[in-house]
Amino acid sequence: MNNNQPIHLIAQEVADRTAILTVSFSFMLAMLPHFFHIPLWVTGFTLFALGWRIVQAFGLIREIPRWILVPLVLVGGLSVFAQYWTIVGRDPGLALLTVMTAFKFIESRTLRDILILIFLCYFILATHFLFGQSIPIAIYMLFTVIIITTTLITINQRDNTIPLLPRIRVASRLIALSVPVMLVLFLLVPRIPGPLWGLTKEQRGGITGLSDTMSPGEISDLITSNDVAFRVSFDADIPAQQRLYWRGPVMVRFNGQTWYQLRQERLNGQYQVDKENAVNYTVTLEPHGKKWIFGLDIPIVTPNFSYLSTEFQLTSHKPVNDLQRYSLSSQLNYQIGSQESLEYRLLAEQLPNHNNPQTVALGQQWASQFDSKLDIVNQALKMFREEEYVYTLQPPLLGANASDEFLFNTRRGFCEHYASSFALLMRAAGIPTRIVTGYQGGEINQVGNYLIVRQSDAHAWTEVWLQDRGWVRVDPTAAVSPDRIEKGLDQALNNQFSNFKIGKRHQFLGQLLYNWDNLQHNWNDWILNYDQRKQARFLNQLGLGIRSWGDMVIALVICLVVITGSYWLIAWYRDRPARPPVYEKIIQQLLGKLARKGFIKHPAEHVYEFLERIRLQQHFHDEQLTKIFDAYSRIKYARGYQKEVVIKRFRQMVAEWKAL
């Protein structure tokens, strides 16, 4: 076939086989993580295109009539909007793109329809970077990118006879030297604020995490998740285990089966705290679409995208559906809430109607019995230390009064069964108190000397109010099963919880892990939060004068065109002629004498039909011009005369040789 023709006739070019099934292996790869993302009908409207589409290729099937096509089209879009009832966002706007692109598969005919589908390919892979910026996604972009490339390079050249791995090897190098300018636009193309692919917390589907909500079996299920919730790194030394509180939602709102946060309400006034012994961290927290952001009981320095609310939680100004990284400062020894209003007391006190009578008749009998509400906390605590109590990840089921049921019956449960019953028996004992979610613990990566907590160390505990203490942390699970808060969930769980800690691992696995997670979290930090405050400081260092937007244009300028020069400097120099030897150098001196004789030699003459020519033209015969061409072709031709004594002995013949 010919390469050369005119592009209006490659455009109309029929695609063959190799076409049809180079590209539809490129789009395979480029949806394959997709298919987790997609609803399972589209996955399989998919796959029959394809299919459908191969068959057709080797001319088993034939093609679908465009009359019939036009109106499936249409019933393709309207089932993605049935499915999602909009087609705008990450998840509807993906799957109308795959069924659309499955029916251009269907009617695909021409080159130019191959090289759309190409572009498509290239397309629906940046749409990873949409769920998901993690050093495997980037990984297995690169290997993709690199395999539709080479799908692009085949279709250009239509030459099957052309193996596989040289295609393979131009775009891996074409590829490769799009690499500095990557890391030029990276660098120097100026960071507008606020994340580059922020989308709302309903496009963030399948984020894991705490809720704004509490009932009994919801932080028992988010124990399963081995997500890693937020990375810590402290600019001293971890504190103990026991004293990592990692507080989150606050929630003072009971219905009887359901904890409730209030509406967030930013704190004005000033609360007691030691700042000479503050903590000072920095977190990396991962995405889970919500307000609230996490940090040590209690902060005191707030990030500037966030504010503390009354209740002491650190909420954001908007949902935190990116990574975001952040530096707090935390006072472990506090007192809180001492002033607190009698408003909010009484709300932290109200019982709801007709839910767990033996609960409330209980923390009542505790209130007549006790004249200080330390002793009744005690009392509480006691019994959960003392009491056949049984801290489980699979506790029963409860029913309505589910406090009733876990204090006098089952007597088994997770720590947001003892958050809640001992909340509920601390209000109809006349003591406000609210529930408090977070996270308690995490695991120490030794290769980066930072933390690592999971979702797997999600907990609830509680805060209790006394007279000139404020609010005062108590924590349930640690009467019943002090393991947990002391050396995590799994030593109190070892039978029933599956071990997420890398450092449990058989010790050369556990090696690699850690630093398989600490070189995410410099990707983390380096790449993914590379923002306007780290380029400026980036740039500064480099010690160029580059403080403006107006200078990183003029840097990125610059170094592109350096680039650019650079590679044609590299081409240019590559298909330079290349230098002829020595002995070519020294034969054309031989050819010179002869041309001033009027012996000349064609360019297309090879020497010995040179010297038979002037031989029958001349009719003589020169014996030491005959050994000079036989030396010539020695040296140039067989092996092991290229030698320096045999180039000086060559020179030194030509040099004496005389024309006749």
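Residue numbers count along the first chain shown, from 1. Just so we're on the same page, rigid core means the largest C-alpha set that superposes within 1.5 Å between forms. Because the structure is a prediction, the values reported are computed rather than measured. First, how it differs from the form predicted in complex with the partner chain.
Core-superposed comparison between these two forms: the CA of F105 exceeds or equals a 2 Å shift. Here G76 counts as shifted, since its C-alpha moves by at least 2 Å between these two forms after the core is aligned. Relative to the superposed rigid core, Q324 undergoes a CA displacement smaller than 2 Å between these two forms.
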Second form
Amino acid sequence: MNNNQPIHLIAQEVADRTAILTVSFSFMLAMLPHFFHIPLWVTGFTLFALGWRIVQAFGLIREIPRWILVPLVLVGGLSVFAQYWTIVGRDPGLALLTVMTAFKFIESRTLRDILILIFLCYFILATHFLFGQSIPIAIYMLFTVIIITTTLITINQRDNTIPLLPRIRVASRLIALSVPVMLVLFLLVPRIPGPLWGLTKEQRGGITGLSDTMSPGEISDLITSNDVAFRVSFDADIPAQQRLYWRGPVMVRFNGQTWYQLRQERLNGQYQVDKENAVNYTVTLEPHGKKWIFGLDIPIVTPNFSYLSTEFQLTSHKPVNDLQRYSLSSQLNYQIGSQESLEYRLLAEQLPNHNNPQTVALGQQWASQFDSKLDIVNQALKMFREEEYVYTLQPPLLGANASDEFLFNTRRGFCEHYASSFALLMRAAGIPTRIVTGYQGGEINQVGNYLIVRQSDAHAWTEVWLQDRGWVRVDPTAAVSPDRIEKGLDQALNNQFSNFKIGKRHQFLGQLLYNWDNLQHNWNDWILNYDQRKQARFLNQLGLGIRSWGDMVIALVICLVVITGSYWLIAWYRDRPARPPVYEKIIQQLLGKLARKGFIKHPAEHVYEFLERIRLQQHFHDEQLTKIFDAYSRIKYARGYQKEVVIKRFRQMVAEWKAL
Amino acid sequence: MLDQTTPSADSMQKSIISAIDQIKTIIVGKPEQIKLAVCCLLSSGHCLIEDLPGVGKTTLAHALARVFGLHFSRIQFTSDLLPADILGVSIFNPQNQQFKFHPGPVFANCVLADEMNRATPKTQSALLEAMEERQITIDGTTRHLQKPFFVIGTQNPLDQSGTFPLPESQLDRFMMKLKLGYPDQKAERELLAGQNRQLLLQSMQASMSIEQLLILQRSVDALHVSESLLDYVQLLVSKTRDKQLFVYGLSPRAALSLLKAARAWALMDGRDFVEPGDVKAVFNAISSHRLIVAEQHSKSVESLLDMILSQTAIP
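Following the display of the form predicted alone, present the structure of the form predicted in complex with the partner chain.
Next comes the full complex, this chain leading.
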């Protein structure tokens, strides 16, 4: 095939087998992660379409005629609609795109169709960012974009004069060359506040995290997840493990089975907290779809997108649907809620009717036994500590009166069992008590010197209200298993279950995992979190006076022109004609002088021929010139004459001749 | 760095010039063709002479063989010539009950293949293959031909009936194609007035030995070629690949031949390097029989080649 054909003629050529196979391969790569995102029938249909077209390329079956195809396309579109009852949105959009691309495969005939398919592959590839923005996805996309580009080169290089490997190399180089452009676009395209993709709640399913209710077994489910909840960088040293109580949803309403959260109201007025020796830190919170955000007890400065509720729960104005980064200041030695309203205190003393009678009886018994409420608290903790209570992730199933069964029968439980039973005991003894859920502790990543808090660090503890002291944190789990609080979960469980914190057990692998997590942390920090605010700060730091959108667009255009311009310059510099050697310049000057005298050398003439011609035709004879031309010919064509000395001598000869 | 057996460039040139001068006394008025023929011999190529009968093809071949001290043989191609007539044949000897190989005329240093186009293609290709391989295989035994091995083929452009002109692809086996043509008035007069050519030939003395010729042939390969000369050769070759001029251009083999012949030409001029003039001198002889003029052109191959030479700037 001739590569010099005009492009519109090439486009009309019938696609050959190579074109079909390579574009099918690219499409499969571009689609692969999406097969988890689209309905099964779409996957099935796509594979069928690909298979059909490939078999057709081998000449085994006929092309599907257009009058069958057109109604089929309609059916395909309607099926997508039937699946979602809309075609707008991320998932229906992707399904529709996939189905239509599959139809395009079936009807593809010419190279023009193949080119369209390749550009569809690029588009489909880009849609992966709607589903995840992690590092592995980014790497996969980079790899695939190189493959698709290789396919594009293959289609345009139809006589296969370039072998596959150099073609991949060319594609990689093209992608590498586009990286600076990508960076400039990333840094300078004006950012829109809020999530770029406008994702709705439906797409947030499957995210693990705490919920706004708590019933036995809920947290121990969560704890098997190794997902990162958030990462924290401290300005100074990381506080001791047992002080790291990350406050989440606070629950005060109890129906005998489940604890519920109240509607959070903004805490008005000042609360007395010392600002001395506050801990400053920055949290990068993974999206969890809920409104609460986490901070150490007790936050004293709140991020501007959130407020502190009356229960001292940090609450965001909007659900956290994107990676959220915020700076906080917390006071670990605090006293709160000494002015708590009677109404709330009564609520925190309520017991459900006819529920857990044994527990309530024990609490009431303690109330009559002890004078001081603090003694009651200590009595309960003493009971947990001294009697045969076991901290375990696999507690037996409990019935309707969960606390009774747990306290007096099974005695095996997880943090929520202890917190819940303890709260119930306290309430029965007339002490206002509430449950606080959140995370406790975290894993220090030495590589980046930050704290990783995982879902497995989820925890539940209690707060009791004491006269003059306000809400005091009491963690019954600490009484049963001090290790849980001081050393973390897997130590407390004596490694009976968890191996997710591999870092603590395997040195090399651990180091690797810490590095990987550090990379993710930075990725979150610098890539995913690059929002309007960060962009403004970055541009400010550049100090180029880029402030408005207009400035950004101008800077963008300038950068793009500079990048493409420098590419052009490099290409030009590489292909520039070689600089003629010195002796050529000297001889050109000499020939110029001869030309002015009327002796013009033809470019196709060798100097001897020229000399011979002017001798014969124009009777010009010059001994010296013969010697000069001889020297020139030797320098240019003989071995070992291109030396500094020889050329110097040559220059002298020419100078002498000119002087005559 | 030259040892005893290697003659200096100067003495090499002298012996070549004396050889050429001797041939000139026999073939008068054709110095260009004589020089090219010697050039072809020095660059271990084979030579094709295409011309009318009686212009001195045979005499040239004889003269070349004589001055270089070569063992000469002549094959007159006829329509009933068989490969065995060229290569040789094994004959059963009843005395010792064995086959004995009787070498054919191809076992010589200088072979004149006269009027090649009169033999059948089978016979032609027997010779052409021997020219390419410089060895022949008969009855499973490979026999090397003599060194140097130099074939002068002739073709008669007239008298086309009952002939098999060599196809272009086979012509490629010949390094050069020469045309002798009629001598000019003065030369013809000299010819007519002079002695009998046969007698003259017999009185010729070898200017060098076969060993010296082989050394010369080897030193051709050692001649220096600079990058800018290679640029020039490539430029010329690429110009012949213009579809507007020729049906197809010069092959890489032709380009190699061009370079080798240019080296031999430089050696004959007593230089130890090649310059564009050398390439120009041999370009026509190397290229003309390998090219076919494109249909839309009415010019001859030679004039198109001249045009390329005069239009290709020396880089």
